[in-house]
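First comes one chain, alone, set out as structure tokens in the form predicted alone.
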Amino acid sequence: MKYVVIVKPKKGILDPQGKAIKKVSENYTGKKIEDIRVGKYFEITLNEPDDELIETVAKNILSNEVIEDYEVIKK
């Protein structure tokens, strides 16, 4: 069983890396981009499905719940 965990900064949290990429992208393309947010992407493979384990890892290890949101996707 494969899981994907996506971690993104919460709305309202500054994302300086995303802002830098947005600025470079606009300078490179000459086109306005409304927003770019930078996050983290994790692929986790288990022999047996274990949603509770993945939820625990995503919440307590892969993300910082104070400043980040996460999403778990089963593949």
The other form holds:
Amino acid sequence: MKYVVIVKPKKGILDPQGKAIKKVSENYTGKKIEDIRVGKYFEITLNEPDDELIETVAKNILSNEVIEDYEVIKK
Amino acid sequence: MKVAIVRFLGTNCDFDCKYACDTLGIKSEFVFYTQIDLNGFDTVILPGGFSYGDYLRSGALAKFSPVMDSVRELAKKGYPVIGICNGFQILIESGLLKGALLKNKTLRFIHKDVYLKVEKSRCYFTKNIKSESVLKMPIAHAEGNYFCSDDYLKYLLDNDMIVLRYASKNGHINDTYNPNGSVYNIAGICNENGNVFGLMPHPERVVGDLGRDGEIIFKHLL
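I would like to compare: after the form predicted alone, may I see the structure of the form predicted together with the partner chain?
Shown next: the complete complex, the earlier chain at its head.
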């Protein structure tokens, strides 16, 4: 059983990495880009599905609720 | 007082803290992150460094170390706990202090001397330092941009929990003197009881032959 957890900076939180990448991308393509936000991607494999376990790991380890939101995707 | 200087995998300011304690005649011992029991210690220093390689988020993995339960227990009992740089990040991730430390606004690792205004606060570690004093200390970090919600900033202000703010040599505070983008120029905060103190600057590097401004923070551990 495979799960994917995506952790993203909360809306409004400064994302200097995203800003730097956006700037370079605009310079490289010559086109305007509205916004780029950088997140983290985790692939977690379990023998048996366990949504509760993934929720605990995503909430308490993979993300910091003060600055980040997470999303769990079951594959 | 006997100070536990906690070493995590990747801690690298442990010897600087030991030097500061030895120079000032403060009894201290290194404690490894696997140690469960901190019996016999009544003070904790979480030194700077790159615990667990700063993987995931700075301080995020260190908070699960066995020693942290004992650190929490001592903090709860009111004993002094100071987290410097990565130690501050660990205190934040552990929930012993609140908020978050984001990447520096400049995206750069910053290492330089800064001036810090001592705020009127309830912090144990600055209780003998006159408020409005200005201290000079080095910073060396990539993720020292303190962030919290507007509500929590108000809470910090209302409860005298802001301890140090980045300032000019004369104690003037504005964005020019904010090296990393921290909310309200915050360089250090404490908890409600004043015994848990986290700061990004390195007082242990301004002790003995290296200066006096760090000594006055450490002297509270005597």
